[in-house]
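So this first bit is one chain, no partners, the form predicted alone, shown in structure tokens.
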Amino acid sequence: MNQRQPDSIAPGRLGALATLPVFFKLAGKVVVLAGGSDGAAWKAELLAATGAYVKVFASAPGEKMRATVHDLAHVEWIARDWTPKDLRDAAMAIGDVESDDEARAFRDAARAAGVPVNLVDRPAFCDFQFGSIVERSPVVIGISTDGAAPVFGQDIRARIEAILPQGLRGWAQAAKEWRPAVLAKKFDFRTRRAFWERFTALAFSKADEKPRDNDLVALLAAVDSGLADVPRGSVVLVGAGPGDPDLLTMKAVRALQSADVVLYDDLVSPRTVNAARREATRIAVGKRGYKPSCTQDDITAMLVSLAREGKRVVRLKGGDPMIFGRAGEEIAGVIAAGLPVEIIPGVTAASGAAASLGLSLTERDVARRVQFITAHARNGKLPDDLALSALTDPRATTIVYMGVKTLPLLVARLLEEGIDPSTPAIAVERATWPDERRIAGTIAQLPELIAEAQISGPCLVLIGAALGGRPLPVRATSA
């Protein structure tokens, strides 16, 4: 078999952005808001939070405004309607008008300004644009479709509020106070670096807590004790999950856009390669069964020798890293070169394959017992030490991983030992990918069926009688 060297993949061009995502200081400054209706209302609000002194010009604002002008001190209400000397020395202005004429002269004063305009609902006449917000503030994120879909934005917006703790805002603002004190260390980038990375880490743990000083202190401590002793470099293993990036975890997510090297497999998808820091290099050290593949003790050398030039290295296996992920190798290869590692899980191929096909791997009286196997020994071949009977037990759910070369002499094996032919059996190619298929048969017809469909994909074999009995979902394309 011919040997594949690594490749290392620069990321793409940054793609055309339909708007430039800024955040303005508005702290002390005066905004000019022209109008007096409840969206109106709503914008003196969002800014006067910013700290703005908001100037609203409305001869008759509604009772939205009117509250608002009464509750918040930095909102003044001057009752005429706005003149373009109203504009001069503002930071921003606002305007909620009734007809494109009065929008395109409050554009054209403002401009004459140099002012940055924003007209409410009439994004033709706008230098920018509000977006849907998620406020845990210092952090602030902004959400824009360009004004193609609203809806779409807030229903992003309400994923994000229920993945980011309410508890951030304080840890977010101790971030802010300690920065000083961690600044007069003149710690060194990647001592700084792991300060912050420490800081992330106790913050999502305690998001709950408010944050105190002598965490500070704490952490400071475990820095400066900790980094002199161990090597800068580290290793993290991740695991991809089966295909779908959306599967993910948000462990799985920090790593990758903290790492600064990523190793991946053939078998993850581009997307979730693309979820790792724009900065990270990667490098595809694909191995691939009966195909050109990087060695595994290439791959285990390549980590150990990033790592030791102090990088954070992902190295990203697709599914579960732990389950025939080969990660026992380049563990103990990390290990004995005195470097730290960690394994962050992943969904691996079966459970994917499960929920995608909407079937349980286990059912009352039916299946007690999961078992995972691997069809594809050292030398390629079916492994000579499968324990037969274990496969052939009727109460048992067998997951079949990289089986598709050796499946007629397995399943040959396996009727020869007494397993029901009419058993129930599934090949998933391509779990939770876009293009999965499945090809449903007996255990019996399987071998043949998969024959005629060319799998080409990654492929994994479900037998069990808990698998038989009811329909697959409609997204099946193979029958």
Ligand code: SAH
The other form holds:
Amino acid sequence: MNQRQPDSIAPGRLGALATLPVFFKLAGKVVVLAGGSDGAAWKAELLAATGAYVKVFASAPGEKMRATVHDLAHVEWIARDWTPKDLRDAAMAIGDVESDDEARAFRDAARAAGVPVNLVDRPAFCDFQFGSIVERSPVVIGISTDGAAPVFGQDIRARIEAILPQGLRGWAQAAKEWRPAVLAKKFDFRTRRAFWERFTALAFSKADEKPRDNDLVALLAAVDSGLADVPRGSVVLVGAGPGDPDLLTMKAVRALQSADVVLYDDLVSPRTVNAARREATRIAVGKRGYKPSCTQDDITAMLVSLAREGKRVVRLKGGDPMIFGRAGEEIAGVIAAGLPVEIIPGVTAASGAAASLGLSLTERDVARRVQFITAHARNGKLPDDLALSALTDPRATTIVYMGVKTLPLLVARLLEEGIDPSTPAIAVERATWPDERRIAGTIAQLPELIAEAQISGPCLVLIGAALGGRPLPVRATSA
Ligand code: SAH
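Would you mind giving the form predicted in complex with the ligand, to go alongside the form predicted alone above?
Now the full complex is given, and it begins with the chain already shown.
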């Protein structure tokens, strides 16, 4: 029977590619650049950075080009217009020219000389295009949207920039330098691969440190002795910010991108969780009264047992981990288990809400103190040891976390204690989420307004004279 064997199934064909990304070695080669505009000056700098020798043909170069020629030894200015002869020895030709006619002439001359050609802002005349660049040289990433929209390309670039640590260049350089030593060991294929896998894991885990020769020695020793892979787990407490995923820090994104497991709170938005590596296991550990939930001890125990298995565990916590996040218990638990722990700060809900409202929490002569309080004691009631005199300070801005349920009682206490009943107060529900809501009034009015509004999401109460201004409208975010 002519039955098809599984291993004979052809892999799918590559889909259409708008352009082919290739990486030109230009060191020591001549590049002809026609034109002296600011744009041409930037191209001259870019090309010179590759080690190319750039010949600029321009009868009247602008300021920037003059400065570039002056500063860069590899950029030579020839004070006349280009001629077809000039293209003969070039490895590449770039033209920033005035008219389509000149562009056509330049392209034809370059083609006649067998030189690939690019004309700035005239894609129809180009053999190749320049992409946006993410530079961690020797790691170089080029991005092309095939002219779809430059802003789109820039945003893609910014996202890649955010996840690749600057220190990567040092590690890539070390890889080039260490390569001969690894080859000299004459490892078999699997061992060599094991070496580079360990190298890569080390590079990303110590990206902000410089590679040292000791690292090479340790890596070689580890694979040489055939050490069983004993991965070392770790725990990172990561601040997820108040909701909008764009408020993650670059460090947070990098931690998420190298996570094996992500344990996240209820307060963390789905798109923020989605910033995690695709292969990472995601575990919801939200603590909420009305749902089956994990206790703090369960969560700490999970962090420890996952890290003990060698996993890189990210504990993704709403806002900033160090503010009303019980981070202390998690840190102590991980340290007690002898495992490494790192904390990456996040934007706390108060900062998110203030930014969204467009209201500064401090104001000269109006608010000189900012205080974050929780109105929720261990037993769920208003704490009975609140420092009321601090809360009634007319020069203070108070941000109440977890304060909706106990707000009527808190406000009653503050009024008794003599706070001005007309003090501005704003409740912000789901700050920085697309469905953020605000309820504004005076401190005396707020409990009733909040009761009417039926708050169901996370909510902050901001109190103080600094909040009397007019809030900005709610902005659409991508949470
Ligand atoms: N670590 C968090 C706070 C955790 S306590 C931080 O730094 O923001 C949980 C409380 O935070 C909630 O009850 C609510 O008062 C507040 N909160 C968290 N996210 C919020 C948001 N997006 N909008 C309003 N309040 C929020």
